[in-house]
Each structure stands twice: as C-alpha cells, then as structure tokens.
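Next up: a single chain in structure tokens, the form predicted alone.
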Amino acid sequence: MTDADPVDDVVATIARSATEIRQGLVGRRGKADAENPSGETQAEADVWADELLADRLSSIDGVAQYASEERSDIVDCEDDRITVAVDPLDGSSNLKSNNTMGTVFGIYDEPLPAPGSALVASGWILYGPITTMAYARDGTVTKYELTGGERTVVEEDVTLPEDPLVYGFGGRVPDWPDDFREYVREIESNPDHKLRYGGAMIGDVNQVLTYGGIFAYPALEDSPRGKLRLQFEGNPIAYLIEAAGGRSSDGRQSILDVDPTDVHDRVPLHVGNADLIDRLEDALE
C-alpha cells in the first residue's frame, strides 16, 4: 500500500474485508467467554471480526492508532498521521436469528478519543441481502456494492430524501424519559411514518438514508448518557447523515460537538431529516 492517502487504504482495506467478515459469520454464532469495555456479553464473531481488522488496518502506513469498542486499549502504531475507529460487527446480538448486521467506521484526524470535528471520513458496511457500503467524505455521501473484493458505485450525492418515511427508537418505552415519549407519540400519530426497527442500529440507520426519517437510541432514565459509543458508532454515523444532509444531535447539540473524555464515551444519538431534529430538541428542552 501507499502512504500518499492512507484514508483511500483503510477505506479499501475495510471494503475488501468486507466479504471474508461475512463469510467468517459461518460457525462463529455463539458467545465468547468475555465481555467488551462496556460490559456487553461478546459473540466469537466480534473478537474474530475486532482482530482481523486490527491485524490488516494497523498495519497501514499512515495510521496511528486502531480502536474498537470490542478491546478496552488503543492499538498504537507506529505512524502518526490517522487513526480509525471501528465498532467491527454493529448487531452481533442478531446472529442468532440470523438477521442483518454491519460494520461501523471513523477516521479522524487526532489521536483518540476526538471529537466528531476531527473526522475525514466515516462509514458503514450493511450485511443485508446485499453487502453494500455507505462512505462520506469531503461533504459528500457515496454508496457501494460490494461484491468479491471489490466497490461498484451505486449511488453518487446521496441526500436523505426531503419527506420523511421510516422512524425506528431504541431502548425500552419504560425508560424513555417522558418529553422523549411524548415526542415519539407525535411522530407515530402521522400515517405517513412507518416503524423499522432491526435490532442492528446500522440497518435502521441505512433506512433513514435511503428514505429519510429519524432513528434514536435516547437518554434513558437507567442511562443518562446513553448507550451507543461517541467514538464508533455516533460521531461515524452523524459524521455521514450530516454530509447527506440531514442533522444529528445529543438532545442539545451536533454529535459531532460533544467532547469526549474517552475512548468507550457514550452519547444520546439522534439522527435524520433536519426538520425532525429541529422538532426534538424543541421537544427535550
């Protein structure tokens, strides 16, 4: 590989890996005898996926540092230009019932944790029917299919269409706070909305890029801050819907301004059209 852009390798290296990730999902369904940094019960193909994209994105000239919300340390390496961030199997809870999943991925230009400020690019690949990868960079949002290795562009500019379609809300109703509830109330009265909720934030995610909406995983009274990670999975993913756009925010603010503290940080996430957005933070207020 070249060091002349190592964003452009690591982008290539994680589409490549793309295939033998899903392929290697085949017999590695069970639960490993561990938990991540965030006390979550890991499935063997999280540690499998965690470390061969740490053995191959490591490895790349140019990258600093390779984290992931399955390993509690940061892989420092020896170059100190990028550093990427990856949640390595976003829905691993749905192998059991053989569901979508996918894999998250920010590359910032500071050493971690960082702010969503300091990304370049961000994206995800969605393991649906299709293996296909959504990329943003420089202000624009591509689209690929992923097919044997290789990245055939599907979609160029994408931005999330102007009416709003799907909506998905994680968490247990229960532990919504009750100006979040009221606010879901609202956006379920309106038949133009439709529910899509997966269990694999990544595919509810890509819903509302291809159709426009919002999805949310809120503040909940049990867990204030939330309970997806800032690093790799919210700053990513508003990195992207912001580039097609459309807003994310906190309850308060752009994910891409929280500060972190550090590398397993959690944020309230709530991305999607920018008028739904608008609407909650009136609502949360």
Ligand code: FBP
Second form
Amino acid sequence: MTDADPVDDVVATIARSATEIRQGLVGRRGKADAENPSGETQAEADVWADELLADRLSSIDGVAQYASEERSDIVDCEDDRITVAVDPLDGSSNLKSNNTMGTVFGIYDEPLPAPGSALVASGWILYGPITTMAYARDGTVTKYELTGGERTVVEEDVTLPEDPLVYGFGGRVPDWPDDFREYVREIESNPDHKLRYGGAMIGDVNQVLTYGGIFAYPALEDSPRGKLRLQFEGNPIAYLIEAAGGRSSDGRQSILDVDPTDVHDRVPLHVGNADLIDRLEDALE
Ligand code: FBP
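Having seen the form predicted alone, I'd like the form predicted together with the named molecule now, please.
First the chain shown before, then all remaining chains and molecules of the complex.
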C-alpha cells in the first residue's frame, strides 16, 4: 500500500486511457457474440474497453474492487480502500452511426452494491468532436479537455446555468406512463425549451450541464425501473449533477438516496435544474 491518493490515480488513469479508447473504436464497431448482465447485446468495443479499464484500474494501489456494467462479476483486488464502478462505453449503439458516446465512472468508499452516499467522486468522458471529461469531487465540478494523455482544465466550479434550455427523454413515447407524458408536454410547451436527444446518456446529460435543462430515462409501463443502471450510471451522474447545483430523482427522491439491492439494479433517472426536477416529482406523485 502507498500513501498516494487512489482516487487521483484512478481518475488520472481513466483520463489517460480515454484517448486510447477513442482511437481503439476504429475497427471495433461490430457486435460481440455476447450479452451483458442486463441481457443487452454487447459491441466489440464494449468488451474491449471493459477489459482495458479492468486491467489498468484493478492494479492501482488502493482499489478494492472493479465493477462494470459489462461483466456480471466484480473483480476483487488486493487493497481495501475504494471501489471503481464503470460503464466503459455508454451509448455504444451509437457506434454504428458514428455518433457521440461516453465513459462513466463512480468511485465509492464501500463495496458494491453501495448507495450514492458512499460515492467520493464521479465523472464522465465524452467522445464528442473533442474528448472531454467532467469530474466531481468534494462538491465541485471541473471540465477538462483530453488530448494524447494530457488533461487541460477548461472550466472550474461548473454549475448548471440558471435558465434551463434543453430537454431529452429516453424510451419510446407510447411506453411512458401517463403522468410522465403529461409532464413532458408541459416542458415542451415552454417556448424557451429545445429538444436535444442523441441516444447516448452522456451526450444528453452533458448538454444539460452546459445549457441547463433536464434529461430523463424514466420508468416505462413494462419496465418500472427504467433502463439505466444505478451503480454505473444513475449514482455517478446524480453525484455530478448535484455537485453542479442541480437535482437528481428516481421520481420520488434523490437517486443518491436509493437503496441498492444488486450491483446491476436499474433506476428511473431524471437529472437537471432543481425547479424542473421539483416539478417532475410533483407530477409523478
Ligand atoms: P448502454 O450503456 O448499454 O449503451 O445503454 C445506455 C443507453 O445507451 C444510454 O446512453 C441512452 O440514454 C439509452 O441507453 C438509450 O436507450 P434507448 O435506445 O432504449 O432509447
């Protein structure tokens, strides 16, 4: 064991790996002959990015566990301090059409499954025209640009703009519960709001962080827990958006207050400006 901060080491490793992951997508746009623990067909790139991050993150001093949306079993490591949970390639179905994707990470100080209150840091990489990272720790959010292993700060103390501009909601409209559909109509009818939906949560949530607004992948009629995973997506996104002055909700409470029962639990996810999330919770009551 060393005295170095394992959280810093993990984040530095993810940031350095991101440009490599981006380059490695070329030639890995096909499907793998496998499903992830949630029953979804994996892309070759999902499996490859997961193995790359597992190798690098599980060998860092201080890391007790590596867990990923792409593997059913947690990798137990030699140390006992922090757990790293990742979605190695969020939105990998966008590979075929060459659209935005991301990598999401949450760093917990408890073994999984853990509540959001056990997070000590979280963040995401966005593979857009530029590779960027948004990172939350100790209640503040920082945005970086990543090039060739280098990390450059582009904005500190990032907060959601006060006037919400963008909205994006996942799932098929006919599958939305009536109360959620009515809420969406209210959001859409405001002339100040614009639809922004790209099919990769990180792309859509990053628009909310940049312009203000709301992103949701709600409960669906036939899937009351929605689609997104609590440990790998819900908690890390909620932690960052709350650190940026916004709110998260599973429809009733902050996502960070949801009690997990299993590593691959799903959660209805709603994040954005506090007043829009307050109104959402009123609408879903
Ligand atoms: P993956 O992590 O398996 O890529 O799924 C997550 C995701 O792609 C989100 O990024 C996105 O918001 C959502 O699923 C889109 O799902 P759908 O295509 O069902 O609307």
